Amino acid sequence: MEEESDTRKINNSFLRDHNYATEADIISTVEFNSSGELLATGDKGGRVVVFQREQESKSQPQRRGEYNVYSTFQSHEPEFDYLKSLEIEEKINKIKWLPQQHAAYFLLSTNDKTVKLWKISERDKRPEGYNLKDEDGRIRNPLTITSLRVPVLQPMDLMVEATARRVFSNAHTYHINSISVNSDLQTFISTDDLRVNLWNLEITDRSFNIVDIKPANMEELTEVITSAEFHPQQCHTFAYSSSKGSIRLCDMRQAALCDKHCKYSPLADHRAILQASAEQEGGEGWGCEEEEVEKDFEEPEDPSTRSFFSEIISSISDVKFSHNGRYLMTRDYLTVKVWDLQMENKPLETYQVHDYLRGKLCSLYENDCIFDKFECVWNGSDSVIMTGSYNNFFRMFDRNTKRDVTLEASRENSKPRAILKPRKVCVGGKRRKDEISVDSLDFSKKILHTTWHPHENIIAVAATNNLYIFQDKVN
């Protein structure tokens, strides 16, 4: 694949950084909302920081792309499970925004065990002139009240409040790795290593288990669930990935427990309508074809490349539907794959992220880097995909031109409005001046979490405790 040589259209617009780095400051998730005006990050300290995009100004049009802190709040606290004698970390594993329906914003955040629904709202007025309490909030003696006052709203400095509206807990035995909001805007799923649970956003005391791969004997356990996501348009369809490198597409209309997976078909909705109509008329309806129940997405392994690490590097760390709902993107340790939902036997496209690490799997296994979970993301038009790598590198692949580029998010090249230059990794042989040797890569610096603005070419990447935001070049 040809390496993109000109990346001047990408430049750095913002850097949010702490001068001191502690474990609690490490960013663990990053997510744009549906409009792209807000950007949320979660960290290992259980905090959520929300950034808001700068409003356009005629005097300073170049500031339009900048994001500033809008709200910061503590989402989760460390807890202790006394029954199992286990500490529950406050680390934020995932954040998902709900589509905005009125003035307030809503987001879901989760740690290993508990999902919370947060409301973020603005307040610029306060009530004054109470009858039963004074201006300091103290209760007044009713005997001293000689007249009635009509309370009024007085202007005040803008205050952004974050309020926990729902707490969804006590439903997961294992650690939650992903959450996904349904397109019906009424339900969401939370996924742990062995189960997927379906929640109603209004009901916190119960959920429905829709996937359960826990064997009767845990010694027979061969795979775990690594990620799950709802289809962007079909509220009954979701996909989940496994540590064995397979992706299962499930239809909640077929069974209450989606132990079997379905084959995607654009005629599925039409068939369901015909079946319901036939049943209402007293007929038997349309039987489900067996071949459409037992399909999943998995690429056969090449026996010639089989090694001790094959099973580890084939584990899927992230799964994402395209915005148009036709494709699935998956990320394993070395590659990003794009699947057509109507072709499950092999991926439509395969992109090598850092194939130069294939000869270093032994050392990566020894330092546990081989177990890192990289995310992947689509751009707004599904034409470009992005994912992270080591040495604070992140990769972009253009699906149309088949060009790719490696960029670096670091403090050395992150001056505001600086133009990023492509980086290249040299594997053996003579190294050019602008290349970096694979032996010089810093595996402690890694881009695990990325997100792309839903409508514009603005991206956010998290590098340990630093958040970098890049946008198209502004003339």
The other form holds:
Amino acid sequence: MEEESDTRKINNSFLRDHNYATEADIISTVEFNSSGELLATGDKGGRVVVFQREQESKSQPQRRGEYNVYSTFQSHEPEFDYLKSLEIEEKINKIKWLPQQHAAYFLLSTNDKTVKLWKISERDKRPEGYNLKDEDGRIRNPLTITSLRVPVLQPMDLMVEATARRVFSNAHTYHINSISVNSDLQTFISTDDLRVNLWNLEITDRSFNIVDIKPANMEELTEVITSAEFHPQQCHTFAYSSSKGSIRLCDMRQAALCDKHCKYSPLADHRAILQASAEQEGGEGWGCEEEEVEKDFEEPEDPSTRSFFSEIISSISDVKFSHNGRYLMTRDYLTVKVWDLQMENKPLETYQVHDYLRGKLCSLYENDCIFDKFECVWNGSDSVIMTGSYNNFFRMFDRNTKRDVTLEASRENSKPRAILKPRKVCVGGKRRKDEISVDSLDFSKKILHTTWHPHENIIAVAATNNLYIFQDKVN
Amino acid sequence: MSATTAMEVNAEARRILAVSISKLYASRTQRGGLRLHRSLLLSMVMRSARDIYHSSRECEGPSDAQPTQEEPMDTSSSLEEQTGLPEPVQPEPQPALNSTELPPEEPDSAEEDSDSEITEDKENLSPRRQSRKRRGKVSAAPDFLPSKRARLEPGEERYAAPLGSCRAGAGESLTALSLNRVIPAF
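Can you now output the form predicted in complex with the partner chain? The one shown was the form predicted on its own.
Up next: the whole complex, starting with the chain shown before.
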């Protein structure tokens, strides 16, 4: 598919210390809203920048819907947990938009410990003609007031304000890795390494723990939760992925008994007890045990491929439901897999993202790259999936034609309205002119976060501290 | 497995162990505190490396000095004990990097290092024992250090172990050295 390069984020930092500036500007999450009109990015410095798509104008048809900065605000600040003597990073781990119901926009942003609901609203009018004060704000001399007037709303320059409407805190002992808004638009889940908590958007002092995989003895810990997401249509269904490479699909409605440490087995034997109990100060519990039915998606391991790093590369870094709700996509270090929700024993499709790295796992372990958590994303029609790689490469896989393409997000290759050239990594033997060899890959340039417009072929790709937005070429 | 590849694997495993230990150290000073997932993955790699190291040592043949075989087992396992010390204040304890010494009257428990912790591991073919002891940070006394008792693997015979050969050889100094640095740090 041919793509066109469009906007580039300007690094707004003027700090003199280059290293600090770069560190805080590293983009840690990107997310389109449900209409695709807005694009939010979060960075390591705790800031959120929201871009808005320009209305298409007839006078300048070539500037079709560019994204420009709409609002910038500081979502999270660094904190210090005095009890545990731990610093809490302000890095934004995830942003999730709420579907728009009114004029204002709402999004949830989270760092390691706290989720916040932000309201982004526009103000383009202000009242003028007060009685007791004049336009500068100075108090008028009461003796000069001879008549009363009603203040009138006058247009003003557009101002976009972001206010924190809710703060959901003190519910997570471990680091929050994901949040997901329910399709009922009333609840959301926040997930840390061992627990998933269910919140009501209106209530901040109470959450319900619906998954807890913490063993009684922490020394027996073998897996952690790496991501969780609600089903896009079924408000009672959510999935969570583990570091062992399995995904569990949970139904919050039914009651059943289980053993939390069961291995894969048919659905009838495979249920989980999950508690519903209020955490934090003084909240009363529901008094009943809410239990869930679980489905475990796991591919049996091939013993011939076992190595030092088998566990690390099988750890799932991201899980995403398809828009139609029939499939699940998971990303582990080397592959992307598409699962059919009806079939638990093996994935429907497996795509190799950068299999040439399989022989380099040892060096990737030494330079910490093997711990990188790549995300994956569906396009609007669920026909194409996309994920990032190293050297600022990102890959797209067409599920229907089985074709795939590797593209690069870099300043040199991305002049406005330039067409992206497919890239290729040479895995051995003779290297052709345009190919790049595995050893020349720059592992410090990684694309971990990408997002796809919900309806159109517009993608946003975060490459360290730069944001690239690519659109499909339309004649 | 030939002797040379066994040696290569051996060296590789030791190197990975050393790298893992330094990563574990670095993660303690990281901003944001210990990451549970990362610590868990590190401990899994260390366990894999240790297991592969042992199996490659076995391939080198039993004529290779058994005492030196004990040394890396002990140092790496007690190393794990060290790094697995749960800190009472921190509610994010280091996972899974723990080992207990088995009572010496049960030498035939596993084909791998007999005093390492159970956490479920696909490579294990025989059942392991649960950790019964909880190592507190408070215990500064070296009672958690493994004693230099020779432990028999199943199928192996006890050889006369000359005095002094239990000391770590040059090749083992890596893991032994790390152990010495670990203790004062805690």
